[in-house]
Amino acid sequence: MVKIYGHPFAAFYWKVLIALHERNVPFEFLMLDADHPQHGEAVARLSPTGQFPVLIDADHVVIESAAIIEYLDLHHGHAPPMVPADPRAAIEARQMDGIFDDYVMAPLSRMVFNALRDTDKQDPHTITVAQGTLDKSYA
């Protein structure tokens, strides 16, 4: 059974979670939070950037949500691939993946992290810049 390190508030984890469910891949979720410091230590060892999600499949370690999704397409489940087999369609899928990562999820994450800070440490400029990026992306 594959293992996935992540956090339910993280959009990049959700991308992998969707692929796991679409492909009906059984998995063990390893929560990254203060109650499970060993999971944070594992991610720090397994991922050069210390970021998640991280997928463990026997002796294979796969990092970065897009790479994990393509790995699942190749090695797990019988559903149609999340990334199309046609190279032209795959380019469009990867392009949209990058747009959502960089111009939707990244600004949303900045907004969430800002909201989680103590009120006196929140930065209204962060919200203004992130909202501007989201407005462009949604258009």
Ligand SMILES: N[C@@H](CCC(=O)N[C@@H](CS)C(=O)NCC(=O)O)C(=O)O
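Positions refer to the first chain, counted from 1. For clarity, a rigid core is taken as the largest C-alpha set superposing within 1.5 Å between two forms. What you see is a predicted model, and the numbers here were worked out from it, not measured in a lab. What changes on going to the form predicted together with the ligand:
In a rigid-core overlay of the protein, Lys121 has its C-alpha displaced by at least 2 Å between these two forms.
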Second form
Amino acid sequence: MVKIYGHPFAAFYWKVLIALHERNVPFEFLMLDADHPQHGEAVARLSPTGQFPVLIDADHVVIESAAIIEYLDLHHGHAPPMVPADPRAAIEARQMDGIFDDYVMAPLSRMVFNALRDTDKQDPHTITVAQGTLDKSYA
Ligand SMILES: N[C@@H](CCC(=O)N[C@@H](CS)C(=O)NCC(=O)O)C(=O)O
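The form predicted on its own done, now the form predicted together with the ligand:
Shown next: the complete complex, the earlier chain at its head.
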């Protein structure tokens, strides 16, 4: 069974979680939180940027949500692939994936991390820039 390091509030973990459920892939969830310091240590070791989700499939490690989803398409589950097999349709799927990653989830994460910081360390400029990016993306 594959294992996945993530956190229920993490947008990029949800992206992979949707693919796991859509393709009916059984998995073991490894929670990244203070109660499981060994999970954080593993992610720091396995992911060069320290970011998650991280997928473990026996001795295979896959990082980056888009790559994990394509890995699942290839190796696990029985539903149609999340990235279409037709190369032209696949371009459109990867295009939408990139837009949501870079221009929705990334600015959203910056806003959330800003809000989580102590008040004296919060940066209104971060909010203005992220809000502008989100406004453009949603339009
Ligand atoms: N490009 C990465 C982005 C992953 C990402 O930003 N993950 C967030 C959680 S949703 C994270 O690791 N945040 C903690 C950090 O950056 O240290 C992907 O698609 O997997």
